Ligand code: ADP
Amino acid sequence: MLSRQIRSFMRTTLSIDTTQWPEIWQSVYRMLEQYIVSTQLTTWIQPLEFVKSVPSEGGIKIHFNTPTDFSAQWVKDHYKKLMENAFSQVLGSPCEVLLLVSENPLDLTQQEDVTDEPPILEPVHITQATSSRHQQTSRLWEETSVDPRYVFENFVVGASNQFAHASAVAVAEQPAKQYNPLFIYSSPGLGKTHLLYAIGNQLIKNNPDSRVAYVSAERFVNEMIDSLQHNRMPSFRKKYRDSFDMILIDDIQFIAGKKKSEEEFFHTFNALHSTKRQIVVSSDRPPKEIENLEERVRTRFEWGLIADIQPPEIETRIAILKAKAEREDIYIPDDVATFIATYVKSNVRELEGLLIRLQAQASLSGAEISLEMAKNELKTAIPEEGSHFTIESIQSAVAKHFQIKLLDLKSSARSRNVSLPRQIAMYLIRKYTGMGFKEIGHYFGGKDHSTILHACTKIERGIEGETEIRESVESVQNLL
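For the sequence shown above, give one chain's structure in the form predicted on its own.
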């Protein structure tokens, strides 16, 4: 508690001197610790920045600056009364806490009508390095923000994904009400990530102050490992357990078999679920089929709603192509759309990628997209009807193109001159044989399911954005 001298000074002046603030705040903080858990104190109270105190009728108005509008509203709704009671007890006078938002703590006049009296106290920071905390908060949002391009309006709905889409919309409109968690699963490239982003974007549209995080399970694991190595686990836990209203985690199967990661996710899940915050996860298979997943984690997924996405039927594939063409301002004749949709059956990402490639060729040649152009341009990407590729033929073609030994593909070597060919081989086997990830792994020295999935995803994305990968895949297909 404060010294008698300070309390006597406060009663007579109703103001706070600069030298008094650290002792005052320490006393208040100790009282708050009795009512607020440490993680919440760290998340909501420590970032507050003391600006000034102003005498009021029989009491004191204490002004704080907050990082965001949301944090100001949250503190006001949950902790303002506790803070006012604590300050009143410590200072011996009625206190009112005012929460303001401004990048410049001194620029407060446009936010609230304050007394004409000059501020009694220059800004004092509650914690050290407040500016660095703002930078960390900014980085946190940049690293976990949802992609605004993916919304429900540009998600093509068909019989294959209708249930998953309806479930996602319900969660976005009423988070943590009925379906918590929401578990969406499908093979790669069918729209799981699109739905995750769309849920987040819809929630932000409905409530701009919502805090939404998107993160891949691989990133969650890597962040946890880095936090362990650098003794930053409290910060890691605060980020995922206390900082967001909704968390979207992609490819959750990546944590299976990683005991420490599963444990951290389990406690994160419990923290979010118990405080009625929405959890949405995606996977390439349902919970019961994720090998090496702890039973306690599996049962948590089964608490909510499980929705699957099947490969789209041809009508939906054509609609997806036309929707993509409209967004990209590409003219695609009906016969071309039908041609592409007929041969690309299981992957929406590849379907859209072929359209972009066709448009690029049309732009370079100055000609309009036609069926003849589509057949000539896409013959290396689309297998001839009735063609059949074996695992052995694909592996041999890859080894020949990259001039490496067949045994290298099955080895554990991680150098790029071996890992990239191996990933391309995995991708092509998946594409042309439709074989499952686990089964493909057997032909590459017993690689696990997540390794094959990671390889396929990397090559799919590389074909769209990296010339080296695209040309290598095309060369191997020509050899085949």
Contents of the next structure:
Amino acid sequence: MLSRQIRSFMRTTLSIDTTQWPEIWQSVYRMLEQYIVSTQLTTWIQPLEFVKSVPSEGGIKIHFNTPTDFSAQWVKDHYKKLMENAFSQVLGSPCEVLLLVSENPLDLTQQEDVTDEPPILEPVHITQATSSRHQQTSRLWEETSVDPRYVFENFVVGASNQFAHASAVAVAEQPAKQYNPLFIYSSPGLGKTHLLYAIGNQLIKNNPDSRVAYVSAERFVNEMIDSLQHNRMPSFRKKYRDSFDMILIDDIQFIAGKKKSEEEFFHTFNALHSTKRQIVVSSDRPPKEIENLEERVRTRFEWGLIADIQPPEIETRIAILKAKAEREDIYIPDDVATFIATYVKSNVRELEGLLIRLQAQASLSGAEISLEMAKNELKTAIPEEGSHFTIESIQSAVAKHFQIKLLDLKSSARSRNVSLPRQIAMYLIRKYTGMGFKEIGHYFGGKDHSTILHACTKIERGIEGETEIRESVESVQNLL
Ligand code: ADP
Ligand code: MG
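Switch over from the form predicted on its own to the form predicted in complex with the named molecule, please.
Below, the chain from earlier opens the complete complex, with every other chain and molecule after it.
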């Protein structure tokens, strides 16, 4: 959250000084991260350029430049409301967001249907956002760089993640000495990406000349495909095999079954490993459970150290909540922290998301966060005692909401009009019954573990970033 000083300044002047902008933007951006998936943030939000703020009827109008008509329209349709909420919350006054295309204001209300392809935008790192476009574009964000916000200092350690944390620290302090590769796995939202970044940040802190790359497996694959298409494989190989002292590869399960990518990764791995450079890999499951992974790649993962992260115990959940609240300057009473931590068990991202939503409510209504507020916010998320949250009731509610046949929902048909509802049903069953992935698969005509896991991850992300998915999930929950 913003320093109190800036907040009170803002309240009286209702305008933003450009020197305050980076701090304000950073706070707003953190909130947006709770709702918008990172690829969307990079494409649509990061390129926005702050132009000016103007006081208006007790509130503030904030003007942004966007690169094209299309992006202005897109941001207006998808993110304007969220941005306005976030700004209002951060600045403590009602805010309106206005989008302009370079110097020309775009009358968004009269915009014709826009059919251009989304532009390919050069992302700008948020911590380097300034008010000058010139400065912005000259400091492009290197996409393989490490996010400086995730460090060991703000990672809360408890029994559930102690081993993974200790392994990560060991690797950061003594890269490629004992544990190479380090393989960290867990369900989503338990801190894998945080630990990967923390390792990179620690290495850079210890030795500022170190060259560290963070790359998601998805990006690795896309970059490889792109390089293949444009005859740039030599430079792709040079980049990943020769240019870094340490490589952090996130969500490696993504390469499984993609032959060419696995092969490329295999050679990258060998190049790094044989020259004593550290490799850290994360995954949503242990190597032996990654289906369709080439045996030689799996074997290499097993050469090093494999560490898992389990869902945190209640004490750790409370500690994580409190640490987050303190960092964001949010006051959360003990009973509320305990209450939330009691019910949100299996995902730290959800835990933090709830805190941010409570803060949003509190500041919009001008009240402090209270137990009552938390209970309301959680209502949809908590399965009531002896509730209606059974597999059958969830499947029926989904079928009813989407107006499809129950039989189709449980079938293997692949068309999107049944596959999305099916994934939503899988997600809700997991959420409300806590049933294992394999078992859930059983109720959908014998789908395997990875199909259910994929569905849960996809819907979870969708809830953060896609209105259609979020609204469907909410409607189904209301039917339950
Ligand atoms: P994963 O990569 O496993 O899906 P992330 O690393 O993205 O999970 O973590 C999700 C969110 O939870 C992040 O904001 C991260 O900072 C936070 N988080 C997870 N574990 C911890 C922890 N032990 N202490 C503090 N924050 C945590
Ligand atoms: Mg992650």
